[in-house]
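Single chain ahead, by itself, as structure tokens, in the form predicted alone.
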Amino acid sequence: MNNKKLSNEHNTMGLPTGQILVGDAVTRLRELPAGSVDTVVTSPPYFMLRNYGVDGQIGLEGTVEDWVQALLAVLREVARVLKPGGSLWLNIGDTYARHERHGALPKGLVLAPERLLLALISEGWMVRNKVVWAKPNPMPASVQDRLSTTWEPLYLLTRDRRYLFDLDAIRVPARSQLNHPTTAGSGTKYGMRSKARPHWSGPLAGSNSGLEQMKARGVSSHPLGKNPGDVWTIATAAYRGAHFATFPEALVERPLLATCPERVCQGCGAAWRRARVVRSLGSLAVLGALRKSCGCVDRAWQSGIVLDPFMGAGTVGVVAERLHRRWIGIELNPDFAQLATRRIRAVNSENQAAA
């Protein structure tokens, strides 16, 4: 069994969209052309926390250093298949050592995510965000000498300084909107006090000039809503299938909306980009479509492609189908590939019935 096919859709490059490729992630990634994928959303096996029941699996290496090297081999191929301006969303948790050979003193955190991230930085990746996935329903723990673990990190990494990120697609409603401009430079709560940087600012300190300008215009946020920030409260998945490490659909939705383009040009591969707000009427923002100057017409556009090299139960495929993005999955365990295939087909049937 080489793959599980869900549709006959292929782009002009012959990419196996809508398919779960069964096999080793590095081997199957090498079959994909360079610069062909818009974004990658994945949750690789954590160090020594799961046994997926198949030879060649990542996660049961003898040392955390070996685990890092195994993932680096996969992520080097991910870097190759990403388009310029593409991105990687990486959900990876930590574990506690039971022996010094695991990489830390017994009972100490191994710091597996940090070790992996430092290795990725040394290979040219740029860490743009560390999102806190806060779990309101975390796994109960009987531990008495430390705090329970109630969150996991989700990292956003890129290869280029300029990359596709559609913030407007994931904005959240603002709590309040001011509607009275204040005098710039005034001493009022919402006034622009000064454009000068505070004397205590260090060389890497940010600037509040954008916030001050909004307050001076009498608004407290963007007309489309505010930036959702880097703490996402999302309940753990309630999936009842045989796979035991499924991440929730809500954790995939924002990454796909922000970094997997709604449309790309079939001719040149350029992504459709949302236009900036050209004017606002109260809370109404007027938008337009901004396209690359490639001469393509409407029928020459197709959706972006998301890849998950550790497909598991198929959550990325499920969300991609719902958001009308193309997807490619890779899964080492053929049983999990079948499970994901059935799950995605079931969701598609439900969507068609609802339509």
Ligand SMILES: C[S@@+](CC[C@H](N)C(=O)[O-])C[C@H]1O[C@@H](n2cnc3c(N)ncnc32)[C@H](O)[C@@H]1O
The other form holds:
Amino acid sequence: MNNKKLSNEHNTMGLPTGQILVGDAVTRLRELPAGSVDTVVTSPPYFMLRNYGVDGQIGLEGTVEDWVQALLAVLREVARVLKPGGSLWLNIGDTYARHERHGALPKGLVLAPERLLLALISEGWMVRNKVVWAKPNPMPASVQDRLSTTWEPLYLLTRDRRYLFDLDAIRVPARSQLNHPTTAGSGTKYGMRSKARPHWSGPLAGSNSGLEQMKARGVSSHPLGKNPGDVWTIATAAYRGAHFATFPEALVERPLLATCPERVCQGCGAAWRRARVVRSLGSLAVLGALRKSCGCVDRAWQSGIVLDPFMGAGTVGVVAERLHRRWIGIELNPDFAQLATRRIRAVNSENQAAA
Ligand SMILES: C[S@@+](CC[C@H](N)C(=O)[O-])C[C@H]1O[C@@H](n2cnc3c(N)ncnc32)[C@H](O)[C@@H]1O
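Provide the structure of the form predicted in complex with the named molecule, given the form predicted alone shown above.
Whole complex next, starting from this chain.
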């Protein structure tokens, strides 16, 4: 089968990094070894929304149950190829039914992402975040009897309770949090006690103990900035190639920085971990250094690997090249694979010219 090799990097594990594997996602995923990939960032075909013009495509199953089953088959392989502590970022939007057979009354939302997510939970995945991708430039809609759709979800899923998440790499500038009503003063107004959980907390309510500890130390926010939160305002893709469902590069950046390690051990593939200690350089806080986390004697390293089993126009490859991460793509439509190849090659040339 035809593969598009783009990167000429040294590849010690024999993995097809820097390549787009042309073919069906399940079939091509089966060729990859178990536990070989650090993170998966992908946007699968939504239910009944696009025709990618190729036999064997996912998305046109006719019933939402069949669509869920088709994606589950892919995501089972994803679970196999992920390293322990790896993660999956899934951008998937919903569809309005035109006929009851689609899974809802005509005009009703099918809740296709929710159906898929419930099936994934029953197969051992944990949903760690449901990020709102808010679009400041949504598609104009002529609907008169509902609100227009201006966001899509991006889910973060993991298989393990402990997984790689480099929050320090994606922090954003903070304004002081000390005046926040739930954290200011003694906290009694809102029922907060500095140590005890508020009396109105339910058994699964979250705790603010980290913030309380920072307050006790007289620190208003983390020196590297705050957690970016789960609403990301990102304009839809500016890329205007022949692919019509491209996600924006900015949507891929945070997932890659947080969950595709800058360095993994060349011997065993374990991710280097960031030291918790934040160093100061004058008034500037500096990211903690990366340290080896395995027992291998050899200190040689490579970057982590991100996989996109629905590569489309290659956005994940583009961002991975820019952030110096290795990547693997899979795409059924050979024309899209060619398009992605050209796009990633152009980014490589720009990177080399800038270096
Ligand atoms: C939503 S698009 C991905 C867009 C991509 N994130 C980008 O930024 O360009 C989904 C892609 O999945 C591909 N696809 C559909 N069925 C597939 C299958 N069975 N195996 C692999 N790829 C498939 C389509 O051709 C399409 O390019």
